[in-house]
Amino acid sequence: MVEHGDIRVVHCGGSKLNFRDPVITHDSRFLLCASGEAVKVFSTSTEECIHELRGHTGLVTGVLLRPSNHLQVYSSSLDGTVRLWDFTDGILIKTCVIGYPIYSFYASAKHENVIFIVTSMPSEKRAERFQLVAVHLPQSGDQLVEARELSAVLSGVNPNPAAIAFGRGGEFIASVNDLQLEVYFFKKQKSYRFFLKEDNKKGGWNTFTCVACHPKDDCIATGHEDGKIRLWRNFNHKKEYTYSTLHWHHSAVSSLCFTPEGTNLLSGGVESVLIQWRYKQESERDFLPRLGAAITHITVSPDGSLFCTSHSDNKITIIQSCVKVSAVIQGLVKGDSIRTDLMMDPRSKALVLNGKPGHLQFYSLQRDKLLYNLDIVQQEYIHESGLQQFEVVKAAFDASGLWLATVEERHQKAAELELNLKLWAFDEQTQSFVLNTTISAPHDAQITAMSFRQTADSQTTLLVSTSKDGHFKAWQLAAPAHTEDEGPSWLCDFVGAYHGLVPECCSFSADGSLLAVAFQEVVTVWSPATWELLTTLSQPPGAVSDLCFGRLSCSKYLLGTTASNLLCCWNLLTCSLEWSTSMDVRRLLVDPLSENMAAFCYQSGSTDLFVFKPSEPRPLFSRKAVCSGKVTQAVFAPREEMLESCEESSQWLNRSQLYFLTQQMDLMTFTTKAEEDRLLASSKQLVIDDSVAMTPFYLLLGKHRQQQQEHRDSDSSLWAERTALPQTSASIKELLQTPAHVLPSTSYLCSMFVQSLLISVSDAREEKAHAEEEMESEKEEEDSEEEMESSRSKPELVAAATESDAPALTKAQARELRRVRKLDHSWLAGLLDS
């Protein structure tokens, strides 16, 4: 078994917006924020992502603009740097290495040259415990360097970037923690702190959850764990610190934040409501509501005109000063469990799997962006903990992308449980599905497994679901019965048991013509077209948990997954099992576009891949610890184009992609070296204007003003051959492409250009000098034209009396006319020829 070094596992996109707060630019035209690995450059006017700054090997934890240069931001990892970027061009300025995990970090114009990090304390209790420390930035000019200038600020603080906020620009420093509030002075290098109760008299609980500083005033807000908000003053004196307290939210408040002129308060919680107070007349406040999921977090743009919320569907609204909501940036939802597989559309070649609430997503995984959701529940989702909803748990597409099944389930405690079956049918006008039919209680339990016969020639289109009622129920869509007018539906064509035994799983063989049942410890093949139970199949004791047949020339095996931790491969054609392996299968999947199958198996807290092939013994490929924790989601992705590696060890990710997801909801993929490669060397192609976002209408606009610019020089190219254009200076021209920050002074590069523009005494006197022989040669040609016209013949002298009529020339326009006569005209000549 050889591991294979050329593949890597990275992440495909999808990664968390909501991770941290995101930050708006002073000119209110991008949005940055963290996700994953990068930091991801928006447009707030079309959403599109401008630009991925990537350099971090670890989480990305904060993005801060630089106070001393708003092109410029700081970005912090728990790889133990901060990086500075230029995020208009997306180049990376400065690497400064820290050498400890940062959780959160913070910046004040107060402090230049200074940043401040949260990372852990070295403790030998069990509990991690955190602290505030300022980081002096080295100012030398070198791309690498190393902070070496460390001082503690405060101890055991929360790693949580709401829990520390600063006040009044910088002069003191406010942070939340458990039940206590803590506010440092820097002038003084005192820091007071202030108690509260567990829980107040009406049984609310005071925990701190965020804290915010008013920008100008000596007050500080504070979000509890109850749904209060506390304005804290004098609190520069510990015993005459007084608060008053605010309330709206009924649960805990998630985030705070003041305007940048201090005249409001914002605040959002798992209401997904903004709030609006009045700084000072509490009393007064506005409501934005119905924003989507809980809100995470929220951030003020510098200028006060854009609001930004982050909601925990991973999700960033964008919003025109508390009013209307102008923009919504959406990355893939990863609740906390997703209950369907994760699928990919046979139409649109989306990713697919449960979204918000009562919803699926369909995601591009090419373009990293959420294409749109489809509401398959149909009922308005309520933001109450013990509420019980309909979840949606099972879906499946059939081969051709027409037809989409899903179940939905609710349980309610004093009643039954209650299930639906939707088929959904693709509508060509709209572009999406629309719901065909619905069967309440399908059936009597809970729905184990779901599948459609994946043949796109099959004259019938058939879906087979299994319960743990014993049954298997197979549904067939039938023509319509009584009016022509009515479209076609859904109708229960077969139900098999066997035994009483409670069906786990099912799959259908590559042509359809075979199904497969696991009837807890039996397999049971059946035949679709006459519902005939073929044969049955044993295996060493457990329950099948997983089948899956195999494809092309390897179409006469069946595979299974049991609980007792055994991978079996049985061959139909002899009905006996072919081989078996001791393995912890957590997902058994089958390439559709070759002979390869997937296992990831469990081990030691981490999951294992193995690529095989059912009908050799050895894998194609096996890797260790591709991800820590468990992989219950996976799925083969066809590609768009085929790749054309050579080698071995990667050719089963020629036809298909593979993607899955981990246990902390990362969605990850496999990819080799020379795949990078290409597509770096592709993005390099793309030449793209910073001032104008990217977006399809903009990549469409450039492609016709790129073709009107051709048709147009091709117009001028016979012009251009006879007036030269001036050469660009390569100076000139080297100093309009580099970036701004690298650039000297403007007040240099100004005294350099005026001092160009200026002329020099000598030059003026020699420019003189030969305008002046230039007029002498000029008069000695006049006296000389003049004797040879004084010399002409009489019929001469007849021809210019008849022209006597016309206007006299000036003695400018007549020089002006003799040069023109001696100028070389044969260009014109040649230009007729051609």
The other form holds:
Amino acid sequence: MVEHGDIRVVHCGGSKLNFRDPVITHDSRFLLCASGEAVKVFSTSTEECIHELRGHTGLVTGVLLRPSNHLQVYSSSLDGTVRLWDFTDGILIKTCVIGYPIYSFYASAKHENVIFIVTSMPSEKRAERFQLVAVHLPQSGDQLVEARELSAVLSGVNPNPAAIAFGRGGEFIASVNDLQLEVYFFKKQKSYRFFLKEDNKKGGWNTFTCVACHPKDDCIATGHEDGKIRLWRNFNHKKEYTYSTLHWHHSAVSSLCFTPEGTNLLSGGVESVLIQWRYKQESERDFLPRLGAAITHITVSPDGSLFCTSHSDNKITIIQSCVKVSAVIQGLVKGDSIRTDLMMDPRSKALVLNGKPGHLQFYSLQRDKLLYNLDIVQQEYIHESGLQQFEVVKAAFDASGLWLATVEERHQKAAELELNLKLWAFDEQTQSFVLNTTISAPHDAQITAMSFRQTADSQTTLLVSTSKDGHFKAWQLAAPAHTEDEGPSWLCDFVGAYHGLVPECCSFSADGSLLAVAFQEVVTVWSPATWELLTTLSQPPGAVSDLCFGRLSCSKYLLGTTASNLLCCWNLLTCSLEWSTSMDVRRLLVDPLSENMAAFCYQSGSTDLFVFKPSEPRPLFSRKAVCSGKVTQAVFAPREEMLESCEESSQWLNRSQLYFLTQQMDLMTFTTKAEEDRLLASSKQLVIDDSVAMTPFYLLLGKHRQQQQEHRDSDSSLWAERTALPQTSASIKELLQTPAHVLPSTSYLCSMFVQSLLISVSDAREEKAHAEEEMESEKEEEDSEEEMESSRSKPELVAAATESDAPALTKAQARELRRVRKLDHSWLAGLLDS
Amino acid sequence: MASFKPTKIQVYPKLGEKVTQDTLYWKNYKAPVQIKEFGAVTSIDFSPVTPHNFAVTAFTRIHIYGPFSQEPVKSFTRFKDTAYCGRFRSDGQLLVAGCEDSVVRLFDVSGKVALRLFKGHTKAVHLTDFTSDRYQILTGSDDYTCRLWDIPNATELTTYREHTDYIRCGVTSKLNRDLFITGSYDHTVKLFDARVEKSVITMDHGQPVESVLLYPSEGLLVSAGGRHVKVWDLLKGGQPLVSLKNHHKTVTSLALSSNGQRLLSASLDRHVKVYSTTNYKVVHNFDYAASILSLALAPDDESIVVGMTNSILSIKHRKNQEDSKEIAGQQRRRPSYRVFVKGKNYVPKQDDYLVSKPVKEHLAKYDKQLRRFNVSKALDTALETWIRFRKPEITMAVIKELDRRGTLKNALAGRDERGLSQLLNFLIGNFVDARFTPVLVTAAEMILDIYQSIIGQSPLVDRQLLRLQDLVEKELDYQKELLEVLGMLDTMFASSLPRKEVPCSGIGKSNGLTQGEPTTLDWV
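Would you generate the structure of this protein in the form predicted together with the partner chain, following the form predicted on its own above?
Next comes the full complex, and the chain you just saw is listed first.
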């Protein structure tokens, strides 16, 4: 057993954003939402995450603005605490321990210092029942307080936060559960219950799903399983209540919300259409269709200017009340199953997996941000449950990231399988993938595996797909058959089969000279150059389920896992079995940058990880019980910069990082201690940077320093994210708009700027001249170089002069000045030119 | 809010011939003018001088047509029997023709009565031509002889008796007044030199020769006979160059396009084939209604004239570029370029505040209806006559989309007789198209499920259903036959392929365990 002192398994990124309804602050600038064990604060205009309010030790189950102070926010969690935060600075103000897991919580302005929480009833263990409890928050200055003043309000409530709502500023509370609506009046201390008949006649389900109360009027809106919305009135009498029905949704209404003035009612459901009903003129309604995925929550900002909808694909859409989408905050989309494997885009180093139905998502792991979704199916998605739609089931990148191959399939009962193989070429101009070839029905049956030949020269790209129809096909990029065609497209080059067996997986060797295709128990090795069957290897019993060629010094080895719990390693030089070991390998991975391989084995309910070199008898690293459940998706992601780790056990993490998806669809990774330390240090650095006083001069300089940094690593970042560079004119504006009394003395500034202008302009000219002269003769080029040198020496002289002009400068000022001089002032030249 | 994604229309690979420069060129002719002659049209000859009238020999007459007239400009009717091979002299003044009664007649094009009669042949004369010095006439006859005549005094100059069968075709050299070529039913093509007493070159065509043609350079000779068209190199002493066999019946006539780049051959199989003279590949093909006996091209390919056995003369004129332009100009005056460009090429200045206008997306009618979930209406739109016939792939895409949405049944249901018959019409038309079958089978099953109760109420629908049934049965038989053929082919291929050693490298039998036991690792 290898010791694993400092390697840890950690969650990384992509937590849920749509678990509970988000909150928009009073000034509509921020949006707060529960995300895993933290509360995230997003900017509503830039979609960026500003703070993460960390502190809870359990899942955060609710976020609420404090009714008495709109700059503070409460959050509740399953760990039994309610915390009060200052979200603008991201500071924890107070922690209130309640002691019971909180499933959802509510507050209203009328009930000062009281919050209402939903907890499970302690008595009954068998079927979980929930109750609404009022908690009086103790008033004390302490950071940590304990609330013990609990009083039950309602019992038998629904833990879903949408099922309870306050009405008329807190005069009553409405709760729905199954077929019952319960309204509790605080003043009268009395509750009324209204029941609906169980009505299954026309496929209708009367079950309540959500409730909302009109802020001014005595009106309760309830949503139902069958898509109906009922508006209840006159409910303060037991008998004479009335309700009217609105019906547009064809399936369950998942969220309802009144606008703050009560003029409109918003509703949403599976159809992913946001509907705005006019209150009291319900025949008039506005639609906002095609929001992307089923709506789970709707909230409105306190001033009514912004709506915001959470969607089932881990997305929050911010909508201006004029029914126009203004921003989209998108998290990592985690469907019920990841049909494509985890992949790395070689270009953007983004994690690629299927996300929204019919899309591939590109997720930047470094920045924990969704880069973009690539529409693979290019079909209108019909939001209806039970409908079979096209799904992306396989995807593969070639080594250079120039080509992406995707397979989509639609399997309908009775009808035959519909398969499409699509090949996408990377377009430099638009920085995205463009469809090159669509091959409909490439195989007669499902495609089991797909692999590109991973060679460096991109001229002869080759794709191999294996299918359940017993064939594997090689696809090649071919020149157009006719001159009128636009460009090259993909054609089938070879169809191979082996005794009618079903190929399960395929793999190319690192240099692309060999192709291994596993036909059940037999591994066949082919030469892609001649399509000759070179040899067959087998190790019965048990079909081969995963194949990997070794890399670098281990390239003579071919590894395979069999269904009979064997991990086999064949030596391709002797065509014999080198070694084998008995383990239930679920996923075999090869690190593209080293010889290392990783095997995820499933053993007694949990997954173990082994990292090994095929040539060495002992594994480099092994870790028992990495997580519970099976791991079927994992990927080695190359690091941006190599890690220098001296410890032997963590050396395998130096070049690349290992990410894997657990059965619960959590994205995990392995980190070393050194890495964490570095991260911590960098975050501290960030804090210090922030603490520098925000003087206008700092703003000016700080921005430029950032710009420079961006220029420096523009190569990498420009590829990765399509972020526009900030406009230089903005910083000029800042300079010009800075009040005069905070600026340094004019002489100080003026000379500096004049200098900088002179330098930059001459530099630009010199460059132009240089380019022109280069064409003419070498001699002149030399001259121009001399000129440049002379111009370079100029600023030094002038700078010396200024220093002598102002001898009263302190050392710090001098340092600042020197730094200013080093800065790039070409933007000013741009200003002059314009 | 994502925009509506329009229905994806599947692009099917274009079947049939590819559009090439040649097809464009040869398709650029107007609809043919058809003129009924008195009998089979055996010969067509264009006058070498403008306005390029052409002489059409049919039955006992020779008609001369102007380039654009549909009525004969002139006709020569003084033949006792069937006339053959009316040909113009190189100045377009004189016309010579043979006749079944063995007399060769020479006409002035402007006159009516024969200027000269050349008597001497004993049987029908099928070949007549002027030599390039304009003073002599070449004739070839069914009496196996070919003769040279002097025009001024109508006397016979020489007789060649080398052929052993009917002489049916021949041509004189345009460059040398003494050279001429004859083709005969004795399978030979002979090149004669009037300065010597006998043939200079003899080429064996292999079939009765129906037509010969000299290239403008006169280095190459083309002969047609039987199903073959052969090209001979005269400069190499009559060496065969190419043999073309693209017709499935006797080739009767040959022509060269005006630039000499394309060779045309007409045959009894009702086709005219166009070959490229560089690689002798067929580049285009014309179909005609009846077996073709004669073919001629006007200078500059202005028109293609074809004579057929059913005594129809078909004239195709080239489309005029100016004509089409004029028509377009009359139809509509387009707004000028400025109108479209207006404001589009404005470059915003740096401090300008840009107000972006939402781009209005254009959706097809069926897409608009699909967006509103009006499934029946969308199907109706896709079944409109124009789309149904011209762009069945659109109809298919809509049906597929409806099927994907699970609403195809709703869309198909509730149609009246007219709607249903329209639908069935589409099914019948496209059911056996391999590209469409998978989707249409589902649709057809649904239609039968929905409308089985109304069978027998409408004779129209019943008839269409029967036709559909018929079609399906035929297709099944056809597929069965195809599978049989495939099986036969498979056995043939299997037996013809050399048996190859399975490269198992001797390890297969021991499952890769050759060098003793492999190490078994135990990590756990």
